[in-house]
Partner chain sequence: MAHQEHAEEHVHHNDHDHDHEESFVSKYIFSQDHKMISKQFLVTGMIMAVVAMMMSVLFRLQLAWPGESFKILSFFLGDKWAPKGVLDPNMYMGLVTIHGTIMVFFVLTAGLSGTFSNLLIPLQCGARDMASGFLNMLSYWFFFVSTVIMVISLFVQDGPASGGWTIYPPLSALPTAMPGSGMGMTLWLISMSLFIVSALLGGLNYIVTVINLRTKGMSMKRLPLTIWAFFVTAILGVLSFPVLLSAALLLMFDRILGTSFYLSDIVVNGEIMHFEGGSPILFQHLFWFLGHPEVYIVLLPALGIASEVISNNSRKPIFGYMAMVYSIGVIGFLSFIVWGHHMFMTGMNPFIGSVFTFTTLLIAIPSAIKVFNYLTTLWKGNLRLTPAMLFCIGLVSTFIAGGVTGLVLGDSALDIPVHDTYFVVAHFHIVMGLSAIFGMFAGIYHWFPKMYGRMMNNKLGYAHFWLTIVCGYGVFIPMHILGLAYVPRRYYANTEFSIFSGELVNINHVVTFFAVVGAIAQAIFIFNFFHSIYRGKKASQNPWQGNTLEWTTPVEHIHGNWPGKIPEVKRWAYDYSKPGYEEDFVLQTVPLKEGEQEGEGH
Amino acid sequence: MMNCLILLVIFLAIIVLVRLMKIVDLAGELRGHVEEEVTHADNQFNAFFFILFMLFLFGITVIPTYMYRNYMMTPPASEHGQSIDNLMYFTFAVIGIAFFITQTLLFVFAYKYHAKKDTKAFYYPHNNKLELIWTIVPSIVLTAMIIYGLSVWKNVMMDAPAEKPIVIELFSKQFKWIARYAGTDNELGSFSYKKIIGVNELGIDSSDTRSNDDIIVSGEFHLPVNRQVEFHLRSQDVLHGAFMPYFRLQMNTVPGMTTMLKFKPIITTNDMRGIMKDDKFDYLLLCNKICGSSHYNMQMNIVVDTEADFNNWIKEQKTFKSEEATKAEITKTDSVKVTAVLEAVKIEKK
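Now give the single chain's structure, the form predicted in complex with the partner chain.
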């Protein structure tokens, strides 16, 4: 109701403004002076406003950026994260300079050269030297940006890591993430989407012995700090986006193909809580590709542990083989329907 009232007031204010302007116009006509399309007063008024506007623009660019400096580009928690952030700072320095110089020139020119009586514009159709300068200078700056940018890109996406990574599969479906560790053999068992039935959520081929020691977790998954990780990303239904902003990681998951990501976490969750001054801080895996009505709430916690904590945690997890055995047991007692119903209720609640 309050909002409607506010809208109404603004609307009325505009109507009043319109009427006032009409009156001013009519008064001018009554006084009978012949009007040009744009009066001298119009030019002065708008020219002055351009300077005011320039201050507004710089204000709205700089002040909120300063106010929210702790919320933007939070500390990178992966090995390559710092190099991406450095590139970001470099790029912002370049575009910031370009932005402030050109905007200042634009608005100062708009103010300074507004039409005055008895002046004539300067006929200046072109100048090859100037054109050359502002072709070459941006070219040089851009060359630097391209070379710097591509070297970071190559390092993050293409270079093979020096050490052998832990292999983890991140599996996505509407609206849930599931992680699968490759286990002691560090090899993921094969899978087929045709096997995604009932309890076998990932469609794992149980006849493939490599899958025996695989460990499947949902809700949250753990990573050891300072160890290279390789994610294999999969989707069972639509596109999803695996987005881990604090690690500066992002990659879509695509049904029908496996996409890859590699990185090394360098700060444990506990240390990060200290850095962020937030006891409840958790690393998150978000979905960042529109995937349906609960897209905005498709998440999984990531816990970065010390090596020892990680080893303890992973020991407590059940392997695919043992889990399958228990599940088979449950099926016999026919309670699988109950769990299915419970699952459904849980999803509905979400």
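Alt. form predicted on its own, vs. the form predicted in complex with the partner chain above:
We keep it simple here and write out only the one chain, dropping partners and molecules.
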């Protein structure tokens, strides 16, 4: 009901504005004013409103940014997170300075050089010095931004970690994430898309002994705080994006190839709940590529534990070998039951 009333008010306001414009036109005709004629007063009026619009534009840019500054960036929960944030702040600063300088010049010049009586426009087609300035200065600034960004990328992605990382595979498919831990040998077993059959969603090669201690989980996976983690990323079907905003991580998962990410979490889930003042807070793994109709629902909880809690959790998880044995036992039991039922049917028919 309220939405209908709002729409009705907007509709009536538009009608009123149209009728007022018509009244203004009629009043001009009665005064002998020609609508196509642009007067000096019209030019002054438009020039003045250029300045007002500039102030309005700066206001709607600065005020919301200041009001919601605490919601723009959550505290970084990874070792490299602060360097990513610093890079983003630097980018915002460069873009912001360029925005305010260019927009100020645009509107102030429109005000200063509006059409005036007996003033002729000066034809100024070319200036080599100006062209060099607005070519060289942006080139230097952009080069600095690129070099800074590459240095951050090198520190995050390419520098060798001080410790051996925990290896975890993140497998993406419409519309689900699956995590596979490398187990006690810290080596993932081999896989093949040809082996993605039935319950073997990841296509793991069961003949590879490195697969025996691998641990597969879905819905939620755990990480130890202050330990280096190395992610191996795969996709079964289409392009997905592994996005972990609180850790400042993002990497595409590409069908047919394995991509990689590494980082060190520095704030446990419980500690972050205190920082965020939210008892229900959880770290999330999201898909930030539009991968299909249920893309919005493709997410997985991440729990950052203390070292002791993580070790207790990992001990409770079943290995790939034990799960395979359990599935084989279930299959064998089901086969025996089916055989018994068939035998009973035969006896009953006799």
